[in-house]
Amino acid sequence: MPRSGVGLKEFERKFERERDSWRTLRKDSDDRKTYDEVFDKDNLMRIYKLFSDGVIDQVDFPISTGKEGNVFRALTRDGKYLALKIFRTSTATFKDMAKYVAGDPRFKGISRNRKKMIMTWSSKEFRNLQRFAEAGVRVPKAVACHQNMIVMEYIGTDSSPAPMMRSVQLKDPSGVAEKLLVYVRRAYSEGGLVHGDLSEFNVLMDGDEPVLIDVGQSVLLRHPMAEELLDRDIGNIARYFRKYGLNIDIERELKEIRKR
């Protein structure tokens, strides 16, 4: 993959020949045409001034594939791992972006064309970061973020990204849980921020400890929908952690979680 220092054009020819490359491996017609929406030329420009930046240095590989977008690990020029996440212009769920930014006084103004909405979800996810960490929520640190893209920590090892909750088997189910339901309340208590959209699927493990991912989502307590996505947060915990035979008790959690 191009590294920083490369005129422009030497940097499309190269980064070409890797996407090609990812495209032959994925067999997938889908995948193979994802590749083509989020590498267009807008979005070439736009890693390409990562890279002249010195935020990113090589575009590793795929690590996923989500609704909004997907998700390659990078390196910087001393060789650590990040990750860069590339949110589709063209996505589908544009409509649904709109109810989670809509309320939201960080974002007032909210244009409701296609791709400054996406610009403002990345911003959103970014800043929602950054609020989570200073909470002291266990999320990918973020790093860097233009227009579509964020630059955050990368979560996984040498060899390969860290698994979705759902496709381990923990270890420690009940330590897991307990850690997540802080998690919550300090991301309510401490952030004012509910995640909206926490479950399995949204929790990276690296080794035991649970990391929260995929928070563009994330409210502020004051938009409409708060207290209704924390409902659901708690209810989607306590639903996973009973194939562990765990009992969460939902409305004990709300009740703690509101004391704040």
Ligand SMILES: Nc1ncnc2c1ncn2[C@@H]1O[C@H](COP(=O)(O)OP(=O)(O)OP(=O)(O)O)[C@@H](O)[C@H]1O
Second form
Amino acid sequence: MPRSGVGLKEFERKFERERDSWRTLRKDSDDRKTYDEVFDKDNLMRIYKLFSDGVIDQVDFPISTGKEGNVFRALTRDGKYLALKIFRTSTATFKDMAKYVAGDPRFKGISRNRKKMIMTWSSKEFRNLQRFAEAGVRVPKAVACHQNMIVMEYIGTDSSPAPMMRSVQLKDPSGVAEKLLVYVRRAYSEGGLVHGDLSEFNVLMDGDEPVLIDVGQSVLLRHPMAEELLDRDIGNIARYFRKYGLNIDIERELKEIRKR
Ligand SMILES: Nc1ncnc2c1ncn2[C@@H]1O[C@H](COP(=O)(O)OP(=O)(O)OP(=O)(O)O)[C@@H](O)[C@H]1O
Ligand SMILES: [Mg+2]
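Would you generate the structure of this protein in the form predicted together with the ligand, following the form predicted on its own above?
Next comes the full complex, and the chain you just saw is listed first.
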């Protein structure tokens, strides 16, 4: 019996109403297609599971529609916000995913089946979120993971989700840059992790605080691509902060990180 006493049929009706109201907001037919795909029968059942487990009470509104999936704001029963990331099971970037999962001992023997790979990918992102947090890196707090869905802390305010770093004018660029470098260092030395896709697109600004997101591709140090990805992450940070007139010494930073 579902926690809130709402049966599946009733849940479906409630959900249909929410979904229809978003769809009318979206005129673009590609967007509609995305919505129909995201809320197919399988996903609806998975959301129902999160609902009956008491994790979320409502899917609030879409925050982002990306290549690999969609992020929604969700509400808990007591009105708190969460973020729900739903990976598309027909993703076009399946081959790339395999590359990141294959070298990870935590996911040995994962089949080449597309659907299973997506499920593995979302559990990889979930576990990476936990691992980053344990290492002292600010990421959204991991709340729950179910098949192709991740529930995590919502970063933002009542009125809007936190902006990407690229779309804000930083008040204290050198402070933020230093914090990001500290996070990369901590992830490496405390967590044994490399983000792997660090850029101004995958840092949200919670007020003045940077928050790392999108950690599905993050790898353990023993992954064959780890060092190459670390070079790229640091390179991206250095490049981005040049526009603020900061000159980050890439070689020195890398040496500093690898010392530990
Ligand atoms: N926890 C969160 N709180 C608020 N907003 C979030 C959260 N997680 C993700 N978002 C929003 O959703 C967007 C996409 O998230 P993310 O980067 O994790 O997914 P993605 O699969 O890489 O999508 P894309 O291909 O668009 O980058 C982010 O840019 C951000 O705006
Ligand atoms: Mg992203």
